[in-house]
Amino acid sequence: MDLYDLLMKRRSVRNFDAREIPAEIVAKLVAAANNAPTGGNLQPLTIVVVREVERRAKLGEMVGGQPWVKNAPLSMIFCLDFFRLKRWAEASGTAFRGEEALSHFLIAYADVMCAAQTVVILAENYGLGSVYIGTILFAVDQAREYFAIPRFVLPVMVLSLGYPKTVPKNIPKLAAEIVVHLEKYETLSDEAILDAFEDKYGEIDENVERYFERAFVEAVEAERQEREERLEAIKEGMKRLQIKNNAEFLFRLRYPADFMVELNANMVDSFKNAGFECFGS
């Protein structure tokens, strides 16, 4: 199979056997990660390997229980981390201060997410599933404390990995010219972007674990590993808010808009509780 192909098969894997992933393996994702780009070679990156049972538990409770993380064989905990460069400029007799500069946090930030994808990829030549587990972020002073991360390090994403057991088949997408504009950006009409989303989503029919399987599969997943009320609270919650197209699905009950910006201020105070102030007061 040449890259493209592997690229266009990859998918969110959930669901994974048993199986050890070998030592020799996780070296070459490690090393990988490790070799991916970044802003001016600082290498603000720290990985947490995490294998053992418990910590995999841990770790899956901290994410809001998704039992895909306790799961898989392997989790890998990507940190923003400062904390080395600060410690190499001081016993430098210079000074570094990232973390009060917003522009080394998000080129650090872009820095994590290339070799965390560089990991996604290698592991899918290898026949390995993965998936990305964001939620560590509503978690930062949990995993600080618990995995022992010191101040001027950030845990930004768990990368969740594994032999697949089963894979999704078909998750939708925008179609390319939708994403992809050509020297320029080019504004959409609101009848072309609500025609864009209805082509990728479908509509929301009455057999809804169906429409789960193209628009939650995390949801579909999640019942059938541990969570078997999962998809009942959902189903009322759609009953109850009268849910009725794919953009409601999404910003009133799945990522509720209020909830979302609310979520900044916990999340600013951990960062800030980790040292990082580049987010003002």
The other form holds:
2 protein chains.
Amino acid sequence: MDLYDLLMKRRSVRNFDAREIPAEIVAKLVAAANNAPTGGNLQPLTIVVVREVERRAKLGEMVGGQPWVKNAPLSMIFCLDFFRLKRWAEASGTAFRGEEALSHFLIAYADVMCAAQTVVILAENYGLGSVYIGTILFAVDQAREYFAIPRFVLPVMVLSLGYPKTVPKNIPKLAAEIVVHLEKYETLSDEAILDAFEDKYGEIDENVERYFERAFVEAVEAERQEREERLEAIKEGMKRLQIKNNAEFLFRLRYPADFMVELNANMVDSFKNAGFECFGS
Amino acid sequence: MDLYDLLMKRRSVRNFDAREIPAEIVAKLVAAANNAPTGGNLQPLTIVVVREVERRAKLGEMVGGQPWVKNAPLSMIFCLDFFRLKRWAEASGTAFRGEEALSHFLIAYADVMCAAQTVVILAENYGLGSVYIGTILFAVDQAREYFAIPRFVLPVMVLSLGYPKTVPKNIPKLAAEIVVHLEKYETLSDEAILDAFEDKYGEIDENVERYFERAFVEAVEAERQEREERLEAIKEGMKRLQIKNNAEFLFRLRYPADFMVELNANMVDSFKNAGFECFGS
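With the form predicted alone done, generate the form predicted together with another copy of the chain in the same format.
Time for the whole complex; same chain goes first.
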């Protein structure tokens, strides 16, 4: 398939069949990741490849009970790794202080994501599906302990991969004209912004199941795979909070604005435990 | 060409010919970026597409005098955009506080880089070359002013694209075994780390030109395009600092460890000017 068509039909996949990914394909995925762009060619990346069933289950728990992490035959933990550079610098009679330097952190984080997205695209090309799990950021202490990750290494993203059993339908997106600006930033009016998101999501649907299928496919898929009655809890939340539009659904129920800020303190602590010092609480 | 081969031969390109990139290709690049994975489908991304010669030149200056930014027919400024989400939330009777929430910031930054790397790979597929410019992080205030970027939007990465006039030869990389670990992190001994980097870079070369061609190709290319005598300054630095190995070259001369930490203060201020509050100085 043409690469453009492949990229345009790509969806995050959360429903995998049990088929293993052949070793040759895994080797190609990680080789391509290792050849992704990296600032100053510093390569501040380590990938922990997780295939053992028990470890997959444990990782799935850590990231907040996402059943696809356990069910995917393979997950990669993408780590921002300054340990190797620090040891190398010290063993060479100098010092590397990337864990204290915000620019080193941000460029390294960009490097890690370039590698991860390279894996996503090459995997798609091999008929694999994948899904990013960002909630590893809330489980840095646990992940570091369980996967023996030393100080100065921060697990920042998980990618779970496998052959798709099902692929979600198209999901709503902002029109490209909203996201792409020519020569300078074009500040939209509130009205234009409201229209853009209305075009994206449509009206909130009285049929909550149908609404979630469109706006919160993870919750629907989680229920399918684990029957955890998550959807019931969300439906109850929608009633209790009297959610009446898409923005309220996102920022009062799914990512409650104040709660997201409260989460900073633990995250900053866990980063500090890992030796990373660039973040305020 | 097979996608794996394409990814393995990809190099950052800094020498572009003058040929314009056809509008249909630009449209495909940004459409693919807009369909890249994004956490919670929030799409906190705006891409400013820069093609006007004067703007390219100005952008090139801002990011530290990188001649390829001016010479590339097209650059994209990848912005982490919470403005749109904040306005939408407020206009919908709720609030989004991503600019204060570290997890929102880090996931959004990951989203931005997924989009950027999608452009890199699709561009490569169309015979284009590209190079990331991370130093926009040091010019956030200037870039926001010049490109009319409002508060709550942070330009975090530039990607310059064009048809390559020359492509650099293979550059040294750590072996994949160093970067990819199975089931858990494998902490290497200092000796193994020294060996890994020795395998990557080889000995520092008495022939400084030849060494830079391998270890600091940007400086060589910058001199070729602007004859700015940058290489002379670096050579002089190597003598003055008595640089005797690769780690010293990187962390005493190219990215001096203490200086990189000193840069935090200005960067954190410029992020605060943009409304982003998650970073300590």
